[in-house]
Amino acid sequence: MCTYKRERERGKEEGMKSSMGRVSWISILLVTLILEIVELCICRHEEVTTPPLPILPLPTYSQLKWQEREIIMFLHFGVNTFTNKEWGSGHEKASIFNPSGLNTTQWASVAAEAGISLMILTAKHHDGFCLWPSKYTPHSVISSPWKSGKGDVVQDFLDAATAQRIDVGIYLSPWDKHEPRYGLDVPYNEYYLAQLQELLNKYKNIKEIWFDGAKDPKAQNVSYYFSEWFSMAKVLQSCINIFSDAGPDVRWVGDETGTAGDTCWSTINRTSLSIGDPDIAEYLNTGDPRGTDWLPAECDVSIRKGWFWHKSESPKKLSHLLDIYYNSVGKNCVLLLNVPPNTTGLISHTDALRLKEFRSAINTIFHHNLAESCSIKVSSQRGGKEGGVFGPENMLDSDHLWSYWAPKEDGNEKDHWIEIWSRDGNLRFNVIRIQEAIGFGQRIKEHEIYVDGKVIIKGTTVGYKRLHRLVEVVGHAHVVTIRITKSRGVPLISSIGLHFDPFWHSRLTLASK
């Protein structure tokens, strides 16, 4: 009996030993799939490409929202409408504005149709009539007969373009002819900005507010005190963009045109910016590389001759309309379109259908990009083409500001290329669309463009849209290379597009017919 028992408490013992021994085991083979596992995770995790490094200077959140607006509105609207002027004299009579229709909802339904998503209004023009009931002058629709002065177009105006979700933007025009302290300093700068004050006080949520040195020369000298008047402005509405010809947040083109450079920097130095000053218009209309400040340019322009309405004038035509387009929205810029209300209080019905027709024909051309059907290759990719996600893919998704293709940062490497390559040699287009992802800076110095091999164009900035019409349509194409021959840093490109316009009629076909 008790050599049973030994042997069975020592069975016991070795049954124990040998179970330690596989827990034991197990647990190595368990710690050893643990480190593998974490190791395996942290070498995925060095895999994913970070986003290349940002060139100074870049925008503000509501310089990039303006940007991405593209075409905005401008309504001049005041006691000039009825005076068949573009300047008024400052003595007209307050009851000379009587409006007998005025419908701010029809203007707000007219921008709404066109694809507008902000409209500015001439709050006061340099006559220095109010359209809102100011309690500093006497000299504005309290005195007229429209409502028995107890109406408020700027108020009206909010109201009907925030039902339509349209943000707004007033004009408060520095050069007053009516006010008795125009000429006198700090008096008038006292009341420019307390009337500032009220306006930015009492309508809330002004996207963009807009200042000139517009006046004529032979008017009296005053200083306007510019640096007080903006900052006030962003004490009482931070988010507001302010224009003027130094900015601080959108600048002039340099014309009333509609045109900017073919050169055309969002860059610039502020510092070599003085408002109203004639000189510096070719420095606006190109800005500058070497620029400290993000400051990009607005065109504005009207669709009529004249700013304010007149019965004698009509609007321009369509295919007027549409060199505008590409030659301020297709140049990096934001198209500021005037639509002036009528007599009547209403936005002519001609007015209205030219820019029905001209969102229409602009949706025409670019609802379909031809590069989604065409197999893409590019120079090289940031990562590599498994690790990153930079790849050419991104050109062609809906996204124009944060996804982008981005090439190696390669010292050795000439210059970067993109080619769209058709999957049945039968490309036809004459518009090409390049659009940097100006969130990390404007980089692109220049580029060319070829098709085929033979190139069709050598150009400069691209900004956030460069858009080339071509002066023959291209058809049958192979591949179109687009080549970034200097840029600063390496090219970050959001969105490529091949289009066609049939709208366009080029000298060469004019000629042929």
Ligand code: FUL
The other form holds:
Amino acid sequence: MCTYKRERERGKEEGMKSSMGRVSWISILLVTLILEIVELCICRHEEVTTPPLPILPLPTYSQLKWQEREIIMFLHFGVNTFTNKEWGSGHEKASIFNPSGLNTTQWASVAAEAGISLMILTAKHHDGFCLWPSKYTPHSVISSPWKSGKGDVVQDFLDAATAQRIDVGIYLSPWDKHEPRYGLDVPYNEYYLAQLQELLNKYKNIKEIWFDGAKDPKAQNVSYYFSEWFSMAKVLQSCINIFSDAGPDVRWVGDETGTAGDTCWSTINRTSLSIGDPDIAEYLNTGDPRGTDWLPAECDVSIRKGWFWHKSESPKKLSHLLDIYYNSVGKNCVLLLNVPPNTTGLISHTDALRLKEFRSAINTIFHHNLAESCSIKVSSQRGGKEGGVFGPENMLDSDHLWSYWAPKEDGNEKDHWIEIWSRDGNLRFNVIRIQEAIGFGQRIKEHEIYVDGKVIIKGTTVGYKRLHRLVEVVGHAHVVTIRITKSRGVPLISSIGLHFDPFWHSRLTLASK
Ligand code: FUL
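Follow the form predicted on its own with the form predicted together with beta-L-fucopyranose (FUL), if you could.
The complete assembly is shown below, putting the previous chain first.
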């Protein structure tokens, strides 16, 4: 019995030992399994492909927001409206400023209907008359009969625009033909700066300020202290975009016809620019691929012949406005379209109507993207197809900045290409749209477009948006190929489109009749 008991005890001990051994093996196995899963997760995490490095210079946040606006409205209004002049003499009597039915809400409604998100008003043009009650000069609305001298056009403008969620900008002419201090460097610069501070302190959230370089060569000489002006503008409103011939945030395009260069870089060397220098017009028009500054171009042009309203003038035809759109927005620029209020203080019905037509035409052309129903093939994809995040589908979504197709950076490929395959071999279009992810720098130097293997476009820069309007409609196409043949680093394409412009087609038809 004792022996049996002892043996049983021994058996129990051994059983316990072996089950303990089993438990520890299971634990080891479990721990190993967990470790492997953790390692696998870490590996998976490491596999997520990172975005490529940007290529400097890059836009600022405010410059990107500005670029996305595409069309900005300019409003030239002041004493010239009442004298039927383009450049005032500076000797106009304030008593002539008396718009009988000034209604800034109408201005904003016209802009809103045209899908405009920013309006810029001439707070002071070359004649020196101020549309706000400046405490530094009596030559303003204070001395006019309008609202018995108690009015403030800039404030009304701001209130009306804000009510319709439209941003505002102001134009403050450096050349001032009224101010007696003009011609005396320090006193005039102090005067100008005082008005600049007055405006930017009183009227908040100004998105763009226009420093116009224009001046009659015969006018008195005075040095403008641009550096001080620009710094002061940024101190008072850090998000403001400063426009001048030479930036620092937005540059002039070099002409007033609304036409950018066929090649148009948002990059340029600011050190090669000086404000009011006519010799730099061509450089401004094209920009510079080696430029160290991000300074995109704005194309200012008027809906009528003049900048101010004149009874004898009428708005440009829709076809002309569309030409301007393709030559500005379609060449990587922003269009600043002037729509001048009349002597009543309203935007003329004809102009409002034309502007509405213009917007509706743009919507008609670009609303439908034929590429969306095609299948897209690309030369390669950063991180491979498994990586997923830089695939061609990004070129067809609504994000035109941060979602993009990126090819591999292995450097072996001669060029990068996108093929847009029709599902039924029946593509009909006359506009091709390409957009770069400019948050990573402007890269494309040269590109070509083929339809069913035949080259139809040899182009240069793309930038935020490049529109190619074809001379003839392409019908029954199977495949459209976009080849990027020269680029700073790999191209990053945020959007592509094939569109049909019925206005362009009908114009050709009309012209041939
Ligand atoms: C020019 C000015 O002289 C015109 O009057 C207008 O204001 C235009 C936008 O800029 O330089």
